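So this first bit is one chain, no partners, the form predicted alone, shown in C-alpha cells.
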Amino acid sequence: MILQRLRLRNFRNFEDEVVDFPERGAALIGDNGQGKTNLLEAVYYLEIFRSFRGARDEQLITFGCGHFRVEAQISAGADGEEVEVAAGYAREGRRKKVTVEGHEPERVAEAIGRVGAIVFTASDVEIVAGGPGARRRFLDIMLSLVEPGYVTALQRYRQVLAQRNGLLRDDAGPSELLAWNAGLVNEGSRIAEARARWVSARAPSFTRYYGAISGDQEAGIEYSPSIPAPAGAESALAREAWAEAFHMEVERLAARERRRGVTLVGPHRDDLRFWVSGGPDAVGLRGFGSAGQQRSAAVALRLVEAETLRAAHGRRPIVMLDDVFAELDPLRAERVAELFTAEDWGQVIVTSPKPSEFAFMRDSLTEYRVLDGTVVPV
C-alpha cells in the first residue's frame, strides 16, 4: 500500500496542510511538539477511525473550530486500485463521517483497514510492560483488520456483557441471566477462538524477529484466556470446543458472580504473555525483563502485526515508525534497521528530532521538515 497524498483540516495542530509522499516513503524531522506525530496520527485514524493515542474524537480538533477532517489518497502499488478515504468529526452533534471513495458505509467498522497502515511507537512497550487491557486492546484492534466478523462479534460481546454485569449488579436471579448466557458465550468463543489462532500461528514469527532484534536470544508469546483452554481441539471444531468450554466455567462460576455482581470470565479478562529464555526456565518480560528486552518485544511484536496484515491481504503494508529508535540502545537498533533493510517493507514513513536516528533509511526516503503544523521538503 502506498500513501500517495494526506490533507488534514483542523486535525490536531494542522489547520490546512497538503502533504505529497514519494512511494518509497519519507523521513520527518522536526523538534517535539511541531507535529510529527500528529501526521502520523492522521493516517492511522483512517486505518481504524480512533486515535491510535487513546485521544477522543473532540480532543483532535484544532483548538477554536468545531471540526476536523483528514483525506488520503492511497493505491495499491504502481498497477493497483486507487482509493480515496475520508474521515471528519464535528463537536456540534458529536458527529463522526467516513467515506471511501465519496460513499458513506452503513456502519465505520465496514471501512476500516483500508489504509493498510501499521505504527511503531515508544509507547508500545506498554503492550508489553502494562496491564492486561493494553494487550486485548492490541489484539482487538489487528483481529479487527484482518479476521472477518471479528468486529462484530466484539462490539456483540460488549453489548452482552454490558447488560450481563448490569443484571449482576441488579442481583438478578439465574433465570433472567440465562438469557445472556447464550450471547455472551457465542460472541466470547468466537473472539477467543480468533485469538488463539493467531497467537499459535504467528508464534514463531515472533521468536524469530525478538532474536533478530536481541542477538538471538530466545522469547515467545503465549495465548493466556480466562476460559480454560480446550485441549486438542481440531480446527474444524474450535469453535464448538471453545464455546463448550466456555458454557461449564459461565455454570461453575454462576454463584461467585452473583456474589461479586459482575461477569469473571470471558475474552475481557484474557491476557497474552510474553517470555524470555532465562537460564533453565522462562521468565516472564512483563515482570522479570528488562527496559531493552521489553522494547525489543514491543518491536517484534509490531513487525508481526505487519507480516500478519501483509499475509491477509497480499499487499505489504505503509509501515509507520514514530521516533522508535531513539528508545532502543545502538546495537539494537542497528539489528531493527537491518530487519526493515533486509525484507522489503513497502512504504516506511519515519519521525525523528535527529535526521542522524534514521541515517541507515536516509537514501531512500525523502525528507521533510515539520514545524508548528507544516510540512515542508528540505
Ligand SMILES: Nc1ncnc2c1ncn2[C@@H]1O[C@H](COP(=O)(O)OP(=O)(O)OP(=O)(O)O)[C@@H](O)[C@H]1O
Contents of the next structure:
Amino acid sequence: MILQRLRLRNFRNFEDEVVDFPERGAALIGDNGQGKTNLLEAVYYLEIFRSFRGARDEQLITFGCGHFRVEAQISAGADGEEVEVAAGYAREGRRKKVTVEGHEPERVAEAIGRVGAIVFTASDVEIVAGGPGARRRFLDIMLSLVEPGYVTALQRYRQVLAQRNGLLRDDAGPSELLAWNAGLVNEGSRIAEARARWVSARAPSFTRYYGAISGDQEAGIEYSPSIPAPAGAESALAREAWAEAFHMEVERLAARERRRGVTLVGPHRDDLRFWVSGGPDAVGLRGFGSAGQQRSAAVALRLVEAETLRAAHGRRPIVMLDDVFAELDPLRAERVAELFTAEDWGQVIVTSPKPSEFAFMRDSLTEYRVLDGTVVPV
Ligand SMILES: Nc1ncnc2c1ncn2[C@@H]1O[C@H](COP(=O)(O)OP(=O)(O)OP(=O)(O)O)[C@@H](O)[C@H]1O
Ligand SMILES: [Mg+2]
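With the form predicted alone in hand, show me what the form predicted in complex with the named molecule looks like.
Everything in the complex follows now, all chains and molecules, and the chain you saw is the first one.
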C-alpha cells in the first residue's frame, strides 16, 4: 500500500497541513517535539481509528480547537486502485466520524485495516518487557486487522465479561451466571482459537527475524493461554476444542470465582511468552532479556505483524519506523535496515531527530523537515 497524500486539520500540533509522499518513502527529520510522531499517529489513526500511543480522541485535537480531521489518499500500488480514508472527531458530543470513499460504514470496525499500515516505535519494547496487557493489546489490534469476526468477538467478550464480573461481585448464584457463561465461552473460544492459530503459524517467522537481527541468536514466541490448551487445538475442530476446554474450566473454577468475585479464566488472562536460546524452557525475555535483546524481539515481532498483514491483504503494508534505529546498536540497526530492503518492502516512512541514523536507507527515501507542525521537503 502507498500513502500518497495526507491532510491534517487541527490534529495535535498540525493546524492545516497537506503532505504528498513519494512511492518509495520518506524520511522525516526534525528536533524533539516538532510533530514527527504526531504525523505517524495520524496515519495510523486511519488504520485503527484510535491513537497508537493510547491517547484518547480528545487529546488529539489541537489545544483550543473543537475537532480534528485526518484524510489520506491510499493506493494499492503504482497503478492500483485508490481509496480515500478519512476520520474526524468532535469534542462536542464526542462524535467520531469515519468515511471510506466518502461513505460512512455502519460500524467503525468495518473500516479498520483499510490503510494497511504498520508502525514500529521505541515503546514497542513494552510489548516484550511490560505486563501481559501490552501483549494482549498487540494480539488484539493485529488480529482485528486480519481476522474476520475477531473484533466483534472481542467487543462481545468484553461486554459479557463486564456483566459477569458485576454479577460475581454482587454474589450472584450459579443459575444467574449460567446465562452469561454461554456467551463467555462462545466469544472467548473464538478469541483463543484465533490467537493460538496465529502464534503457531507465525512463531517460525519470529525466530527467523530475530536470528536475522541478532546475528543468528535463537529466540521464539509461545502462546500462554489462560484456558488449558486442548488436544486437537490444531485441527479443523479447534474452535469446538477450545470451547469445550473453556467450558470445563469455567465449571471447575465456579466455586473459587464466587469466592473471589471475579472471572478467573479466559482470554482476558492470556499471555504471549518470549524466550531466548535453548527453547521455551529456557530464559524468558521479559524477566531476563537484556535491553538490546528485548528491543530486537520487539522489532522481530513487528516484522511478523507486517508479514501477517501482507499475507492477509496480498499487499505490502506501509511501514512506519518512529525513531527506531536510535534504540539499536549500529550493527543491529543496519541489519534491520537491510531486512527492509532485502525483503522488498513497500513504502517506508522513517522519523529521527538525526539524519545520520538512517544513512543506510537514505538513497531510497525523500527527506522532509518537520518543524513546529509543518512538513517541508528538504
Ligand atoms: N493536542 C495537541 N495540541 C497541540 N499540540 C500538541 C497536542 N498534543 C501534543 N502536542 C504537541 O506536539 C509536540 C510533540 O510532538 P511529537 O510527539 O510528534 O514530537 P516528535 O517530533 O516526535 O519529537 P521526539 O523527537 O521527541 O519524539 C509537543 O510539542 C506537544 O506540545
Ligand atoms: Mg517522537
